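Coming up is one lone chain in structure tokens, specifically the form predicted alone.
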Amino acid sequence: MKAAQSPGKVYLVGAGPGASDLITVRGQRLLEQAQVVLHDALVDPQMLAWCKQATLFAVGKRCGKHSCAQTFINKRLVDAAMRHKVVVRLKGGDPMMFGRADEEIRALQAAGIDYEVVPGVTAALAASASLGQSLTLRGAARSVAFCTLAKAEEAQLAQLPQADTLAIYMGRRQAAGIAQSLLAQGRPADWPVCVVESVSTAQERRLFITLDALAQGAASHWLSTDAPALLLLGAVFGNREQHASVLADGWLRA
């Protein structure tokens, strides 16, 4: 009697913030070895070109668009690992930062499937590098909070962290409401804000405004785009705002 095949291994790989050359060397090697790759919506096509030998499944989630249910993704990961030795779950940014990795890990553990997490560069750190501005600064910013308010209720908006620097993921559609809540919490009206879109890619652009301007809808013109945007708020961005120059399209670049 033929012995049953043992399950393979699932690798939760961080694709990084956007640019294909910001994935880790380990992540690229695993893509080149994988038999199956389940990937998020915003991964660079170059990364998928590295795994031509693999069967690809698009399982990304996009705000306001049709998305795969998490339970479906979990089941697909388990099914793939039962049939293949190397399965990659390619996740935007870092798998452990707003990537629902915990749910996928629990599903794999419940099925007795081995897994490994391969970290990636998260968007806030890539934006900090691109801007040439640290998220911390001696005497001005000793704490940083990473948060998301996707689908948050008004009560949650009122409970934003009190850190010196805020990095708010997936806050595009709630930007004005977020700013209004921060003003209600006592943040100054002239608190610097930097909106970074498509960080680390050739399409990256930045908008430098104040918290009061954000609250009044000054960034409403980027609500109509589908590109990923990150809200960065804090005194550390003040110098960038002062030295910004206006681009032809109305955006401000340092």
The other form holds:
Protein chains: 2
Amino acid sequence: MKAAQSPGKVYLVGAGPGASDLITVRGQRLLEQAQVVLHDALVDPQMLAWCKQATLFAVGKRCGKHSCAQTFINKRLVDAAMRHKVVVRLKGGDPMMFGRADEEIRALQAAGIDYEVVPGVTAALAASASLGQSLTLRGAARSVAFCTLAKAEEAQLAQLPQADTLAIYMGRRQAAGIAQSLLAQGRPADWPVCVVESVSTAQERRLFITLDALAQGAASHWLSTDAPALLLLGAVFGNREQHASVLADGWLRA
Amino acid sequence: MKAAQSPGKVYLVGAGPGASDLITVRGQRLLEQAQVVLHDALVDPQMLAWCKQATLFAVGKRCGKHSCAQTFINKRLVDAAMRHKVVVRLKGGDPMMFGRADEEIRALQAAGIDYEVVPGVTAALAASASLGQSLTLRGAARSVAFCTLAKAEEAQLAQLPQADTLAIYMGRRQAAGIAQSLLAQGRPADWPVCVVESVSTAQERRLFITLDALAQGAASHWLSTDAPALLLLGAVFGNREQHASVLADGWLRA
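Can I get the form predicted together with another copy of the chain as well, since the one above is the form predicted alone?
Let's see the whole complex now, leading with the same chain.
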């Protein structure tokens, strides 16, 4: 293929939490216009049906497995923009949280390539919607913190944020350790926890437990090894009446 | 109008941060199907063009002005579902953060009306996309907290969450007080702050300042009195080279 006169534009698009129709309208329209789409491994195949005209590249990282090196992704984005007008980098969730978009943006800037970021629905908000339980509650929970942790290092566990509600992304392997840290920081043993797997997809599952049970490994056997999981913690998840319809999924007592 | 045999369903839909095409595809489709739409005051009129078939009611609260009582909104939702199949409650941003969705859900549950929440892009993620600066950064910022404050009460200022990056919603009036609290909590005087107004709309404006300048009221004169504003704080916003293109908007030095 011959290089175009001037480089195209790269759109870093948030694919949203999982369900194909939870992408934004702007994101969908860009998929329809793209000549090249570089997408994460976790992106719903239904979403890719909107860009049948495009050349697709699966470049995503999936919980450390089958990962493409970030520098390879960066180079591929630059190369694609040198040859095509509309290049979409489709990233799970929102591109600007836990997504290494920064490295991709820096590579595009260094190569003089125009870019635009299209935000997406992040998993914690989709989980909250699915549960019918808001993350904040007038008078009771004014703040919510989103965080992730690198591979189970003690030092990082001590750096957990402090807020009324916590949403911990990619915390599957460290779930028990995180809970132990939170107990050590003074969170109550019966602090409500909701573990949500494969948010917004047909495979979505929820587990309602207490912080104490999480610390004792209650989620370890329940969680799948190959699905994305989110830990939600906070008093707002303790309203058992509200969750009556989902309690059948499995409520454990510590 | 005659009441239907069985009540309809209420969809609490996140309208997203402002731009009409930042609603989700699912949200857009529901607007196209709705018989009744109850929307916040801040919702983009272009978005309402998707539901020309529906009866519209502006019920939203706008920074305390022209607010409908929440109990009135709740009643209206229940009444609409008694008469129509598809009722959309279109809420600015994401419905489950700072949105009082909980009260609406409880009213629907009490009336035995089916509901579903459709998540949305929250303002902080749209601001981050617009700035081209991610809220988290590998190795440097692992957590981000979102919060809001009730009317400038000292006690609540002390309850600010702790995380690497902070996003404070609806903090226009309390901006200086919040900054003073953060300084008292040990945040550095030169902690980078980005104030973003009317995120994702044609009226979007940004101000890059330091925490110290914010504490001294630097944002007070700059902010509009009738536009939604977001305070973003954290080391990630200190990368001035990255923001070279927006610095012309106004960088203040304390």
